[in-house]
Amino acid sequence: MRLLTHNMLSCNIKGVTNGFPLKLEADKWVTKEVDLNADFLRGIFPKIEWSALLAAARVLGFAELPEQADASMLSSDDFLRRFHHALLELHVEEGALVCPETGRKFPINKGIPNMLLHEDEV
(Lines of atoms letter the chains of each structure in order from A and count residues from 1; the text may use other names and numbers.)
(Lines give C-alpha, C1' and ligand atoms only; values in the text may rest on other atoms or scores of the structure.)
Protein backbone atom coordinates (compact mmCIF):
# COMPACT_ATOMS: atom_id res chain seq x y z
CA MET A 1 0.00 0.00 0.00
CA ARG A 2 1.42 3.34 -1.01
CA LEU A 3 1.18 6.34 1.27
CA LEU A 4 -0.96 7.92 -1.45
CA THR A 5 -3.56 5.24 -0.72
CA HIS A 6 -3.21 5.75 3.04
CA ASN A 7 -3.87 9.46 2.57
CA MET A 8 -7.19 8.75 0.86
CA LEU A 9 -8.60 6.15 3.28
CA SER A 10 -10.79 6.80 6.31
CA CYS A 11 -12.75 4.76 8.83
CA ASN A 12 -16.39 4.37 7.80
CA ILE A 13 -17.75 2.58 10.85
CA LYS A 14 -21.31 3.63 11.65
CA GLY A 15 -21.31 6.56 14.06
CA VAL A 16 -17.66 7.49 13.59
CA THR A 17 -17.25 11.23 13.05
CA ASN A 18 -13.45 11.42 13.21
CA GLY A 19 -12.23 8.58 10.97
CA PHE A 20 -9.29 10.38 9.33
CA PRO A 21 -6.37 10.10 9.28
CA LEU A 22 -5.96 6.45 10.05
CA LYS A 23 -2.92 5.74 12.21
CA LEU A 24 -0.38 3.61 10.37
CA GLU A 25 1.22 0.64 12.07
CA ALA A 26 3.82 -0.88 9.76
CA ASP A 27 5.49 -4.22 10.40
CA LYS A 28 7.08 -4.56 6.96
CA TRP A 29 7.64 -2.05 4.18
CA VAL A 30 9.71 -1.84 1.03
CA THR A 31 10.87 0.81 -1.39
CA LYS A 32 9.83 0.31 -5.01
CA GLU A 33 11.26 2.71 -7.56
CA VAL A 34 8.73 4.54 -9.70
CA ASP A 35 9.42 7.07 -12.46
CA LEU A 36 8.92 10.62 -11.20
CA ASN A 37 6.02 12.43 -12.85
CA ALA A 38 6.19 16.08 -11.78
CA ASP A 39 2.84 16.95 -13.42
CA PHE A 40 1.10 14.20 -11.44
CA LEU A 41 2.69 15.40 -8.19
CA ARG A 42 1.65 18.99 -8.83
CA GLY A 43 -1.90 17.85 -9.60
CA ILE A 44 -2.28 15.60 -6.56
CA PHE A 45 -0.64 17.98 -4.08
CA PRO A 46 -3.81 19.98 -3.27
CA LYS A 47 -5.66 16.74 -2.46
CA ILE A 48 -3.03 15.49 0.01
CA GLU A 49 -3.51 15.99 3.75
CA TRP A 50 0.08 16.98 4.50
CA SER A 51 0.09 16.19 8.23
CA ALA A 52 -1.20 12.66 7.55
CA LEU A 53 1.47 12.06 4.88
CA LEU A 54 4.17 13.43 7.17
CA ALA A 55 3.12 11.19 10.07
CA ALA A 56 2.89 8.07 7.89
CA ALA A 57 6.29 8.73 6.27
CA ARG A 58 7.87 9.08 9.70
CA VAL A 59 6.39 5.75 10.81
CA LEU A 60 8.35 4.26 7.89
CA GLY A 61 11.53 6.06 8.94
CA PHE A 62 11.41 8.71 6.20
CA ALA A 63 12.01 12.05 7.91
CA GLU A 64 13.00 14.13 4.88
CA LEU A 65 9.67 15.89 4.37
CA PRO A 66 9.23 19.42 5.72
CA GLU A 67 6.81 20.04 8.61
CA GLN A 68 4.71 22.30 6.39
CA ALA A 69 4.33 22.39 2.63
CA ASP A 70 2.66 24.74 0.19
CA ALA A 71 2.24 24.95 -3.57
CA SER A 72 5.24 27.27 -3.95
CA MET A 73 7.50 24.32 -3.06
CA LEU A 74 6.38 22.41 -6.16
CA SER A 75 8.92 24.32 -8.25
CA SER A 76 11.78 22.71 -6.31
CA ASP A 77 13.16 19.50 -7.84
CA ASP A 78 14.47 18.47 -4.42
CA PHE A 79 11.02 18.85 -2.82
CA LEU A 80 9.37 16.97 -5.71
CA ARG A 81 11.82 14.06 -5.31
CA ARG A 82 11.14 13.80 -1.57
CA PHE A 83 7.37 14.15 -2.04
CA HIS A 84 7.47 11.53 -4.83
CA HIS A 85 9.47 9.10 -2.69
CA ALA A 86 7.13 9.37 0.30
CA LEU A 87 3.91 9.30 -1.70
CA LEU A 88 4.67 6.67 -4.35
CA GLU A 89 7.82 4.67 -3.58
CA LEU A 90 7.28 3.64 0.05
CA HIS A 91 5.06 0.56 0.14
CA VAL A 92 3.63 -0.92 3.33
CA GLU A 93 3.53 -4.70 2.92
CA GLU A 94 2.32 -5.78 6.38
CA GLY A 95 0.75 -3.87 9.24
CA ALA A 96 -2.52 -2.18 10.13
CA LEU A 97 -4.50 1.01 9.80
CA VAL A 98 -6.09 2.13 13.07
CA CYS A 99 -9.26 4.20 13.37
CA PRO A 100 -8.43 7.32 15.42
CA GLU A 101 -11.84 7.28 17.11
CA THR A 102 -12.59 3.62 17.82
CA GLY A 103 -9.15 2.02 17.74
CA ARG A 104 -10.42 -0.60 15.28
CA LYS A 105 -7.52 -2.12 13.34
CA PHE A 106 -7.80 -2.76 9.63
CA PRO A 107 -5.07 -5.22 8.58
CA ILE A 108 -2.66 -4.70 5.70
CA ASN A 109 -1.58 -8.02 4.18
CA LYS A 110 0.65 -8.36 1.11
CA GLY A 111 0.30 -4.63 0.56
CA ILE A 112 -3.51 -4.65 0.51
CA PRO A 113 -5.49 -2.86 3.23
CA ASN A 114 -8.66 -4.73 4.26
CA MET A 115 -11.21 -2.03 5.03
CA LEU A 116 -14.21 -4.34 5.13
CA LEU A 117 -16.52 -3.67 8.05
CA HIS A 118 -18.09 -6.25 10.34
CA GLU A 119 -21.84 -6.57 10.11
CA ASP A 120 -22.39 -4.64 13.36
CA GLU A 121 -20.23 -1.73 12.08
CA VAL A 122 -22.34 -0.98 9.02
The other form holds:
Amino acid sequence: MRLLTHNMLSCNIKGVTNGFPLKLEADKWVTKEVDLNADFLRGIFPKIEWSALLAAARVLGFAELPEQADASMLSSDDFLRRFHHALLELHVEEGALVCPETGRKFPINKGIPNMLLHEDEV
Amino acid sequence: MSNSQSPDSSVPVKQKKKRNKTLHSSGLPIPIPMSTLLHSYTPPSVSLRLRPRRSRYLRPLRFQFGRMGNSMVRAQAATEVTEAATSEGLKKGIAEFYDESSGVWESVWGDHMHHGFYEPDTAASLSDHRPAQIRMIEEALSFAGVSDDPMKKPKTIVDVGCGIGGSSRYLAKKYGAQCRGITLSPIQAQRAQELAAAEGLADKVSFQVADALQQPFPDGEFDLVWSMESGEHMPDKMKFVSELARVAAPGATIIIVTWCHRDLSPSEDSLKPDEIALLNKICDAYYLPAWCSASDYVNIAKSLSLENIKTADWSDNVAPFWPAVIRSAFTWQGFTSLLRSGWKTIRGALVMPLMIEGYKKNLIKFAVITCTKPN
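Any chance you could show the form predicted together with its partner chain after that form predicted on its own?
Okay, now the whole complex, with that chain kicking things off.
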Protein backbone atom coordinates (compact mmCIF):
# COMPACT_ATOMS: atom_id res chain seq x y z
CA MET A 1 0.00 0.00 0.00
CA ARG A 2 1.50 3.32 -1.04
CA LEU A 3 0.90 6.44 0.98
CA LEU A 4 -1.08 7.89 -1.92
CA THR A 5 -3.62 5.13 -1.26
CA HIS A 6 -3.44 5.72 2.48
CA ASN A 7 -4.34 9.33 1.78
CA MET A 8 -7.59 8.20 0.18
CA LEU A 9 -8.78 5.66 2.74
CA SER A 10 -11.06 6.34 5.66
CA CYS A 11 -12.85 4.39 8.34
CA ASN A 12 -16.53 3.96 7.64
CA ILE A 13 -17.73 2.24 10.80
CA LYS A 14 -21.29 3.28 11.59
CA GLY A 15 -21.45 6.33 13.78
CA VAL A 16 -17.84 7.36 13.27
CA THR A 17 -17.65 11.01 12.33
CA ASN A 18 -13.90 11.35 12.19
CA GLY A 19 -12.58 8.34 10.31
CA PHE A 20 -9.77 10.12 8.50
CA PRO A 21 -6.87 9.91 8.45
CA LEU A 22 -6.25 6.35 9.50
CA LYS A 23 -3.20 5.99 11.68
CA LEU A 24 -0.54 3.85 10.05
CA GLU A 25 1.18 0.94 11.78
CA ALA A 26 3.85 -0.66 9.67
CA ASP A 27 5.58 -3.95 10.42
CA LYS A 28 7.16 -4.36 7.02
CA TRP A 29 7.69 -1.84 4.30
CA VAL A 30 9.84 -1.51 1.21
CA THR A 31 10.96 1.16 -1.18
CA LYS A 32 10.09 0.61 -4.83
CA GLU A 33 11.54 3.08 -7.28
CA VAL A 34 9.12 4.82 -9.57
CA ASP A 35 9.90 7.36 -12.27
CA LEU A 36 9.14 10.87 -11.14
CA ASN A 37 6.36 12.59 -13.05
CA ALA A 38 6.28 16.27 -12.14
CA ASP A 39 3.00 16.96 -13.91
CA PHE A 40 1.32 14.18 -12.03
CA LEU A 41 2.67 15.41 -8.71
CA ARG A 42 1.51 18.94 -9.40
CA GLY A 43 -1.92 17.63 -10.40
CA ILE A 44 -2.40 15.41 -7.38
CA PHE A 45 -1.02 17.85 -4.80
CA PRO A 46 -4.32 19.73 -4.23
CA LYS A 47 -6.05 16.45 -3.41
CA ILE A 48 -3.50 15.38 -0.82
CA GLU A 49 -4.19 15.77 2.89
CA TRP A 50 -0.69 16.93 3.79
CA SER A 51 -0.70 16.26 7.53
CA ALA A 52 -1.85 12.68 6.90
CA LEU A 53 0.97 12.13 4.41
CA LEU A 54 3.48 13.71 6.79
CA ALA A 55 2.47 11.50 9.70
CA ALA A 56 2.40 8.32 7.65
CA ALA A 57 5.80 9.03 6.10
CA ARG A 58 7.27 9.57 9.57
CA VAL A 59 5.97 6.15 10.67
CA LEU A 60 8.03 4.72 7.82
CA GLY A 61 11.09 6.62 8.95
CA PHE A 62 10.96 9.32 6.30
CA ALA A 63 11.16 12.67 8.01
CA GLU A 64 12.19 14.83 5.08
CA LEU A 65 8.81 16.31 4.29
CA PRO A 66 8.16 19.90 5.41
CA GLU A 67 5.61 20.40 8.19
CA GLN A 68 3.45 22.50 5.90
CA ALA A 69 3.33 22.51 2.15
CA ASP A 70 1.80 24.81 -0.41
CA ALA A 71 1.62 24.86 -4.18
CA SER A 72 4.53 27.26 -4.54
CA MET A 73 6.87 24.50 -3.39
CA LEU A 74 5.97 22.45 -6.47
CA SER A 75 8.44 24.46 -8.52
CA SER A 76 11.30 23.10 -6.42
CA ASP A 77 12.87 19.89 -7.73
CA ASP A 78 14.03 19.03 -4.25
CA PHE A 79 10.52 19.27 -2.84
CA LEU A 80 9.12 17.25 -5.77
CA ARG A 81 11.64 14.48 -5.13
CA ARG A 82 10.72 14.20 -1.47
CA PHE A 83 6.99 14.43 -2.21
CA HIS A 84 7.36 11.77 -4.90
CA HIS A 85 9.30 9.46 -2.62
CA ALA A 86 6.81 9.66 0.22
CA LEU A 87 3.73 9.42 -1.97
CA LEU A 88 4.69 6.73 -4.43
CA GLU A 89 7.88 4.91 -3.49
CA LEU A 90 7.18 3.76 0.05
CA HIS A 91 5.12 0.57 0.15
CA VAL A 92 3.69 -0.90 3.30
CA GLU A 93 3.61 -4.68 2.93
CA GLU A 94 2.45 -5.70 6.40
CA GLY A 95 0.84 -3.58 9.04
CA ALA A 96 -2.45 -2.00 9.94
CA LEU A 97 -4.57 1.09 9.51
CA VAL A 98 -6.11 2.29 12.76
CA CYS A 99 -9.35 4.22 13.02
CA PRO A 100 -8.63 7.51 14.81
CA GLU A 101 -11.95 7.43 16.62
CA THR A 102 -12.52 3.78 17.57
CA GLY A 103 -9.02 2.32 17.49
CA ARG A 104 -10.27 -0.47 15.21
CA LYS A 105 -7.43 -1.97 13.19
CA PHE A 106 -7.74 -2.78 9.51
CA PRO A 107 -4.99 -5.21 8.56
CA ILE A 108 -2.61 -4.75 5.65
CA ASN A 109 -1.42 -8.08 4.23
CA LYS A 110 0.92 -8.40 1.28
CA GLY A 111 0.40 -4.75 0.59
CA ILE A 112 -3.37 -4.95 0.45
CA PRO A 113 -5.53 -3.30 3.12
CA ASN A 114 -8.61 -5.19 4.22
CA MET A 115 -11.29 -2.64 4.97
CA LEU A 116 -14.18 -5.04 5.49
CA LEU A 117 -16.35 -4.20 8.48
CA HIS A 118 -17.76 -6.67 10.97
CA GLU A 119 -21.51 -7.16 11.26
CA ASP A 120 -21.81 -4.95 14.32
CA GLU A 121 -19.87 -2.08 12.75
CA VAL A 122 -22.27 -1.59 9.89
CA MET B 1 -17.62 -25.04 4.70
CA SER B 2 -15.77 -27.12 2.15
CA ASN B 3 -15.17 -25.73 -1.26
CA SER B 4 -15.25 -28.93 -3.20
CA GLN B 5 -17.71 -31.75 -3.05
CA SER B 6 -17.70 -34.71 -5.35
CA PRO B 7 -20.58 -37.00 -6.22
CA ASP B 8 -20.92 -39.71 -3.63
CA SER B 9 -22.35 -42.87 -5.11
CA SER B 10 -23.97 -43.81 -1.81
CA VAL B 11 -26.09 -40.65 -1.81
CA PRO B 12 -29.35 -41.04 -3.67
CA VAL B 13 -29.28 -38.92 -6.76
CA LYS B 14 -32.42 -37.03 -7.66
CA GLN B 15 -33.62 -38.08 -11.07
CA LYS B 16 -35.01 -34.98 -12.64
CA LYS B 17 -37.27 -35.13 -15.66
CA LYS B 18 -34.96 -36.07 -18.51
CA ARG B 19 -34.95 -33.71 -21.40
CA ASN B 20 -33.09 -34.42 -24.60
CA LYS B 21 -29.77 -35.75 -23.41
CA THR B 22 -27.63 -34.43 -26.15
CA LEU B 23 -29.17 -31.07 -26.89
CA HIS B 24 -29.93 -28.56 -24.20
CA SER B 25 -32.98 -26.36 -24.60
CA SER B 26 -30.64 -23.49 -25.36
CA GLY B 27 -29.77 -25.31 -28.57
CA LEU B 28 -26.22 -26.09 -27.64
CA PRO B 29 -24.86 -29.55 -28.16
CA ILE B 30 -23.69 -31.04 -24.92
CA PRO B 31 -21.55 -34.14 -24.56
CA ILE B 32 -23.54 -36.92 -22.95
CA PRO B 33 -21.60 -37.17 -19.68
CA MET B 34 -22.07 -33.46 -19.01
CA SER B 35 -25.78 -33.56 -19.86
CA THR B 36 -26.25 -36.40 -17.41
CA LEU B 37 -24.50 -34.25 -14.85
CA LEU B 38 -26.80 -31.32 -15.61
CA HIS B 39 -29.99 -33.28 -15.36
CA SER B 40 -29.43 -35.74 -12.59
CA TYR B 41 -26.75 -34.54 -10.24
CA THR B 42 -27.61 -33.18 -6.85
CA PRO B 43 -24.76 -32.35 -4.49
CA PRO B 44 -24.79 -34.25 -1.20
CA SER B 45 -25.49 -31.06 0.67
CA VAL B 46 -26.08 -27.53 -0.38
CA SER B 47 -23.07 -25.51 0.61
CA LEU B 48 -24.79 -22.22 1.17
CA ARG B 49 -28.50 -21.59 1.38
CA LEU B 50 -28.66 -17.84 1.50
CA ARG B 51 -32.24 -17.40 2.57
CA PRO B 52 -35.57 -19.21 2.23
CA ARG B 53 -36.38 -19.03 -1.42
CA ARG B 54 -39.91 -17.79 -0.97
CA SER B 55 -38.81 -14.72 0.85
CA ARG B 56 -36.37 -13.61 -1.82
CA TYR B 57 -39.11 -12.25 -4.05
CA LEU B 58 -41.40 -11.16 -1.30
CA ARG B 59 -38.82 -8.48 -0.78
CA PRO B 60 -39.76 -5.85 -3.30
CA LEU B 61 -36.86 -4.37 -5.12
CA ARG B 62 -39.16 -1.93 -6.76
CA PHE B 63 -39.33 1.20 -4.78
CA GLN B 64 -42.24 3.33 -3.78
CA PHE B 65 -42.34 5.82 -6.56
CA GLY B 66 -45.91 5.72 -7.62
CA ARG B 67 -47.80 2.53 -7.28
CA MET B 68 -46.95 -0.16 -4.79
CA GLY B 69 -49.34 -2.11 -2.60
CA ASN B 70 -49.26 -2.19 1.18
CA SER B 71 -48.79 -5.94 1.02
CA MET B 72 -45.39 -5.49 -0.54
CA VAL B 73 -44.29 -3.17 2.24
CA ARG B 74 -45.43 -5.62 4.93
CA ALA B 75 -43.61 -8.45 3.22
CA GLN B 76 -40.49 -6.32 3.10
CA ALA B 77 -40.53 -5.76 6.86
CA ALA B 78 -40.98 -9.47 7.48
CA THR B 79 -37.95 -10.43 5.47
CA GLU B 80 -35.58 -7.74 6.75
CA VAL B 81 -34.47 -9.93 9.65
CA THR B 82 -33.68 -12.87 7.40
CA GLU B 83 -31.62 -10.67 5.13
CA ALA B 84 -29.59 -9.09 7.92
CA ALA B 85 -28.82 -12.49 9.37
CA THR B 86 -27.36 -13.73 6.13
CA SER B 87 -25.60 -10.67 4.70
CA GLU B 88 -22.37 -11.86 6.32
CA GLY B 89 -23.01 -15.24 4.75
CA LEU B 90 -23.57 -13.63 1.38
CA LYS B 91 -20.33 -11.63 1.53
CA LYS B 92 -18.42 -14.72 2.62
CA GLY B 93 -20.02 -16.74 -0.16
CA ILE B 94 -19.15 -14.13 -2.76
CA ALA B 95 -15.56 -13.89 -1.51
CA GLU B 96 -15.13 -17.66 -1.53
CA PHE B 97 -16.76 -18.04 -4.94
CA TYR B 98 -14.32 -15.59 -6.49
CA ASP B 99 -11.35 -16.81 -4.45
CA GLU B 100 -12.04 -20.22 -5.94
CA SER B 101 -13.05 -19.38 -9.49
CA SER B 102 -11.01 -16.34 -10.54
CA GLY B 103 -8.01 -18.41 -11.54
CA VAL B 104 -10.09 -20.64 -13.81
CA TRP B 105 -11.74 -17.66 -15.44
CA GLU B 106 -8.47 -15.88 -15.99
CA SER B 107 -6.78 -18.90 -17.52
CA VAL B 108 -9.56 -19.30 -20.09
CA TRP B 109 -10.84 -15.76 -20.58
CA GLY B 110 -8.20 -13.36 -19.41
CA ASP B 111 -8.37 -10.50 -16.99
CA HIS B 112 -11.76 -9.00 -17.87
CA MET B 113 -14.51 -10.74 -15.93
CA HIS B 114 -17.41 -9.23 -17.82
CA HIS B 115 -19.55 -9.72 -20.94
CA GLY B 116 -18.32 -8.76 -24.35
CA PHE B 117 -20.24 -6.25 -26.46
CA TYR B 118 -21.09 -7.64 -29.88
CA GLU B 119 -23.04 -6.55 -32.92
CA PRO B 120 -26.53 -8.07 -32.57
CA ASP B 121 -27.15 -11.40 -34.30
CA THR B 122 -23.53 -12.17 -35.00
CA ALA B 123 -21.79 -15.39 -34.17
CA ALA B 124 -18.61 -14.71 -32.28
CA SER B 125 -15.48 -16.77 -32.62
CA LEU B 126 -12.99 -17.28 -29.85
CA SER B 127 -10.73 -14.47 -30.99
CA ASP B 128 -13.61 -11.99 -30.93
CA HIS B 129 -14.18 -12.10 -27.22
CA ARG B 130 -11.33 -10.11 -25.79
CA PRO B 131 -11.92 -7.21 -28.19
CA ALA B 132 -15.61 -7.49 -27.34
CA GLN B 133 -14.81 -7.14 -23.64
CA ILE B 134 -12.74 -4.06 -24.38
CA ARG B 135 -15.56 -2.75 -26.53
CA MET B 136 -17.94 -3.18 -23.58
CA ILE B 137 -15.83 -0.79 -21.54
CA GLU B 138 -15.61 1.72 -24.38
CA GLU B 139 -19.35 1.54 -25.12
CA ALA B 140 -20.13 2.21 -21.46
CA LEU B 141 -17.79 5.21 -21.37
CA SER B 142 -19.24 6.51 -24.60
CA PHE B 143 -22.83 6.04 -23.44
CA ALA B 144 -22.02 7.98 -20.29
CA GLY B 145 -20.29 10.71 -22.27
CA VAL B 146 -16.99 10.52 -20.39
CA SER B 147 -14.62 12.97 -21.98
CA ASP B 148 -11.16 12.22 -23.42
CA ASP B 149 -10.27 15.88 -23.23
CA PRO B 150 -7.15 16.29 -21.02
CA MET B 151 -8.87 19.00 -18.98
CA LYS B 152 -12.11 17.08 -18.46
CA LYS B 153 -11.10 13.44 -18.35
CA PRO B 154 -11.29 11.63 -15.03
CA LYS B 155 -8.20 11.82 -12.82
CA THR B 156 -9.41 9.55 -10.04
CA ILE B 157 -11.47 6.45 -10.60
CA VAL B 158 -13.01 3.84 -8.33
CA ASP B 159 -13.72 0.37 -9.69
CA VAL B 160 -16.44 -1.11 -7.49
CA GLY B 161 -16.33 -4.88 -7.62
CA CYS B 162 -13.05 -4.82 -9.51
CA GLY B 163 -12.44 -8.53 -10.00
CA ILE B 164 -8.80 -9.04 -10.92
CA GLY B 165 -8.59 -5.44 -12.00
CA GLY B 166 -9.15 -5.61 -15.75
CA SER B 167 -11.24 -2.44 -15.87
CA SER B 168 -9.04 -0.65 -13.36
CA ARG B 169 -5.90 -1.18 -15.41
CA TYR B 170 -7.64 -0.37 -18.67
CA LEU B 171 -9.14 2.87 -17.36
CA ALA B 172 -5.93 3.93 -15.60
CA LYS B 173 -4.02 3.47 -18.85
CA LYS B 174 -6.67 5.13 -21.00
CA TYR B 175 -6.97 8.27 -18.90
CA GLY B 176 -3.60 8.28 -17.14
CA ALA B 177 -5.67 8.30 -13.98
CA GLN B 178 -5.31 6.95 -10.47
CA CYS B 179 -7.66 4.03 -9.98
CA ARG B 180 -8.73 2.29 -6.77
CA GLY B 181 -10.37 -1.11 -7.02
CA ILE B 182 -12.40 -2.80 -4.31
CA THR B 183 -13.37 -6.46 -4.08
CA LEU B 184 -14.56 -8.84 -1.37
CA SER B 185 -12.08 -11.46 -2.55
CA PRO B 186 -8.55 -11.28 -1.10
CA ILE B 187 -7.28 -13.58 -3.83
CA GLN B 188 -8.66 -11.31 -6.53
CA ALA B 189 -7.12 -8.24 -4.88
CA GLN B 190 -3.75 -9.95 -4.74
CA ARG B 191 -3.93 -11.07 -8.35
CA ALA B 192 -5.10 -7.65 -9.46
CA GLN B 193 -2.06 -6.11 -7.76
CA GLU B 194 0.31 -8.62 -9.37
CA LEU B 195 -1.09 -7.92 -12.82
CA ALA B 196 -0.83 -4.18 -12.23
CA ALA B 197 2.81 -4.51 -11.23
CA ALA B 198 3.51 -6.72 -14.25
CA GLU B 199 2.02 -4.05 -16.52
CA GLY B 200 3.97 -1.24 -14.90
CA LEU B 201 0.81 0.25 -13.43
CA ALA B 202 1.55 -0.30 -9.74
CA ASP B 203 1.90 3.43 -9.22
CA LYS B 204 -1.46 4.13 -10.85
CA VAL B 205 -3.81 1.46 -9.54
CA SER B 206 -4.25 -0.11 -6.15
CA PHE B 207 -6.64 -2.66 -4.81
CA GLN B 208 -8.32 -3.04 -1.47
CA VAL B 209 -10.46 -5.73 0.09
CA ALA B 210 -13.61 -3.83 0.93
CA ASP B 211 -17.38 -3.88 0.80
CA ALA B 212 -19.14 -1.87 -1.91
CA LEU B 213 -21.87 -1.14 0.58
CA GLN B 214 -19.36 0.46 2.94
CA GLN B 215 -16.73 1.94 0.70
CA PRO B 216 -13.59 2.90 2.64
CA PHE B 217 -13.24 6.28 0.98
CA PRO B 218 -14.16 9.78 2.06
CA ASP B 219 -17.02 11.58 0.35
CA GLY B 220 -16.52 13.01 -3.09
CA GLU B 221 -13.22 11.28 -3.81
CA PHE B 222 -13.59 10.15 -7.43
CA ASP B 223 -14.24 11.69 -10.86
CA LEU B 224 -15.46 8.41 -12.30
CA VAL B 225 -17.36 5.76 -10.34
CA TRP B 226 -17.36 2.45 -12.19
CA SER B 227 -19.36 -0.69 -11.50
CA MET B 228 -19.00 -3.28 -14.23
CA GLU B 229 -21.12 -6.33 -13.52
CA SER B 230 -20.92 -6.14 -9.77
CA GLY B 231 -24.35 -4.69 -9.01
CA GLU B 232 -25.84 -8.17 -9.21
CA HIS B 233 -24.10 -9.08 -5.95
CA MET B 234 -25.41 -6.17 -3.93
CA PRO B 235 -28.15 -7.18 -1.49
CA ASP B 236 -29.25 -3.61 -0.92
CA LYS B 237 -29.45 -1.74 -4.22
CA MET B 238 -30.31 1.55 -2.56
CA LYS B 239 -27.26 1.38 -0.29
CA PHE B 240 -25.12 0.32 -3.24
CA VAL B 241 -26.09 3.31 -5.36
CA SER B 242 -25.94 5.64 -2.34
CA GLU B 243 -22.33 4.67 -1.79
CA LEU B 244 -21.54 5.16 -5.47
CA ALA B 245 -23.06 8.64 -5.19
CA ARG B 246 -21.29 9.39 -1.91
CA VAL B 247 -17.79 8.72 -3.18
CA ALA B 248 -18.47 10.56 -6.44
CA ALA B 249 -17.05 14.06 -6.65
CA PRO B 250 -19.34 16.91 -7.70
CA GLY B 251 -19.82 16.60 -11.46
CA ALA B 252 -18.49 13.04 -11.49
CA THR B 253 -19.89 10.33 -13.74
CA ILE B 254 -21.33 7.11 -12.34
CA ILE B 255 -21.52 4.09 -14.62
CA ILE B 256 -23.33 0.87 -13.70
CA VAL B 257 -23.37 -2.09 -16.07
CA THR B 258 -25.32 -4.97 -14.61
CA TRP B 259 -27.65 -7.91 -15.06
CA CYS B 260 -31.26 -7.03 -14.30
CA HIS B 261 -34.60 -8.68 -14.70
CA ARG B 262 -37.10 -7.22 -17.14
CA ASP B 263 -39.08 -4.17 -16.12
CA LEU B 264 -42.44 -5.03 -14.63
CA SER B 265 -45.46 -3.83 -16.53
CA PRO B 266 -47.79 -1.38 -14.77
CA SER B 267 -50.24 -4.16 -13.98
CA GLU B 268 -47.63 -6.43 -12.42
CA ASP B 269 -46.64 -6.64 -8.78
CA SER B 270 -43.88 -9.12 -9.31
CA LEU B 271 -42.33 -11.50 -11.80
CA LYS B 272 -44.24 -14.65 -12.71
CA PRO B 273 -43.60 -17.74 -10.55
CA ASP B 274 -41.67 -19.60 -13.24
CA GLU B 275 -39.51 -16.53 -13.81
CA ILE B 276 -38.78 -16.30 -10.09
CA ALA B 277 -37.93 -20.00 -9.99
CA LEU B 278 -35.43 -19.61 -12.82
CA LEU B 279 -33.72 -16.61 -11.23
CA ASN B 280 -33.55 -18.38 -7.87
CA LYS B 281 -31.53 -21.20 -9.37
CA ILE B 282 -29.10 -18.73 -10.86
CA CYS B 283 -28.92 -16.70 -7.65
CA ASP B 284 -27.82 -19.66 -5.58
CA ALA B 285 -24.99 -20.59 -7.90
CA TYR B 286 -23.60 -17.10 -8.39
CA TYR B 287 -24.19 -15.69 -4.90
CA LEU B 288 -26.67 -13.12 -6.12
CA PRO B 289 -28.96 -11.83 -3.41
CA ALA B 290 -31.86 -10.80 -5.59
CA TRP B 291 -32.53 -9.17 -8.91
CA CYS B 292 -34.07 -5.85 -9.69
CA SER B 293 -34.93 -4.11 -12.94
CA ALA B 294 -33.17 -1.31 -14.78
CA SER B 295 -36.13 0.93 -13.91
CA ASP B 296 -35.46 0.26 -10.24
CA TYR B 297 -31.94 1.60 -10.67
CA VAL B 298 -33.25 4.65 -12.50
CA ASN B 299 -35.72 5.32 -9.70
CA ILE B 300 -33.03 4.96 -7.06
CA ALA B 301 -30.79 7.39 -8.93
CA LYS B 302 -33.66 9.86 -9.13
CA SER B 303 -34.33 9.52 -5.42
CA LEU B 304 -30.68 10.39 -4.75
CA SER B 305 -31.00 13.50 -6.91
CA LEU B 306 -28.47 12.23 -9.40
CA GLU B 307 -28.65 13.93 -12.79
CA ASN B 308 -28.47 13.04 -16.49
CA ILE B 309 -29.81 9.58 -15.75
CA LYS B 310 -29.74 7.34 -18.79
CA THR B 311 -30.30 3.65 -19.32
CA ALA B 312 -30.17 1.22 -22.24
CA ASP B 313 -30.92 -2.44 -22.78
CA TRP B 314 -27.84 -4.13 -24.21
CA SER B 315 -29.21 -7.68 -24.02
CA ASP B 316 -28.99 -8.16 -27.78
CA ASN B 317 -25.38 -7.04 -27.71
CA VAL B 318 -24.28 -9.67 -25.20
CA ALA B 319 -26.20 -12.64 -26.60
CA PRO B 320 -23.12 -14.47 -27.96
CA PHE B 321 -21.39 -14.35 -24.59
CA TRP B 322 -22.89 -17.23 -22.58
CA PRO B 323 -22.78 -19.73 -25.43
CA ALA B 324 -19.12 -18.81 -25.79
CA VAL B 325 -18.48 -19.29 -22.09
CA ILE B 326 -20.17 -22.67 -22.22
CA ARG B 327 -18.11 -23.69 -25.24
CA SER B 328 -14.97 -22.64 -23.41
CA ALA B 329 -15.94 -24.85 -20.48
CA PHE B 330 -15.89 -27.80 -22.86
CA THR B 331 -12.45 -27.14 -24.25
CA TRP B 332 -9.83 -29.35 -22.72
CA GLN B 333 -8.29 -26.44 -20.85
CA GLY B 334 -11.64 -25.16 -19.62
CA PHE B 335 -12.89 -28.52 -18.51
CA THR B 336 -9.76 -29.55 -16.65
CA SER B 337 -9.50 -26.16 -14.99
CA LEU B 338 -13.09 -26.51 -13.82
CA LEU B 339 -12.49 -29.96 -12.42
CA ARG B 340 -9.50 -28.66 -10.50
CA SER B 341 -11.25 -25.61 -9.18
CA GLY B 342 -13.93 -26.74 -6.79
CA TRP B 343 -17.65 -27.21 -6.34
CA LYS B 344 -18.62 -23.53 -6.30
CA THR B 345 -17.02 -22.95 -9.68
CA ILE B 346 -18.49 -26.10 -11.15
CA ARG B 347 -21.92 -25.19 -9.90
CA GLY B 348 -21.50 -21.79 -11.50
CA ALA B 349 -20.61 -23.48 -14.76
CA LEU B 350 -23.58 -25.84 -14.59
CA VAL B 351 -25.96 -22.94 -14.27
CA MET B 352 -24.74 -21.18 -17.41
CA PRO B 353 -27.47 -22.62 -19.68
CA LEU B 354 -29.99 -21.05 -17.33
CA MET B 355 -28.53 -17.63 -18.13
CA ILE B 356 -29.17 -18.31 -21.81
CA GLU B 357 -32.68 -19.44 -21.01
CA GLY B 358 -33.24 -16.26 -19.04
CA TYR B 359 -32.07 -14.05 -21.88
CA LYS B 360 -34.15 -15.96 -24.42
CA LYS B 361 -37.25 -15.49 -22.31
CA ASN B 362 -36.58 -11.76 -22.12
CA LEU B 363 -36.43 -12.19 -18.38
CA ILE B 364 -32.75 -11.41 -17.92
CA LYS B 365 -31.59 -8.12 -19.26
CA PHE B 366 -28.15 -6.66 -19.61
CA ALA B 367 -28.44 -3.02 -18.70
CA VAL B 368 -26.29 0.07 -18.56
CA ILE B 369 -27.32 2.88 -16.23
CA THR B 370 -25.34 6.13 -16.08
CA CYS B 371 -25.77 9.41 -14.30
CA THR B 372 -23.81 12.32 -12.88
CA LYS B 373 -23.39 13.77 -9.42
CA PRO B 374 -24.69 17.31 -9.23
CA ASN B 375 -22.10 20.06 -9.04
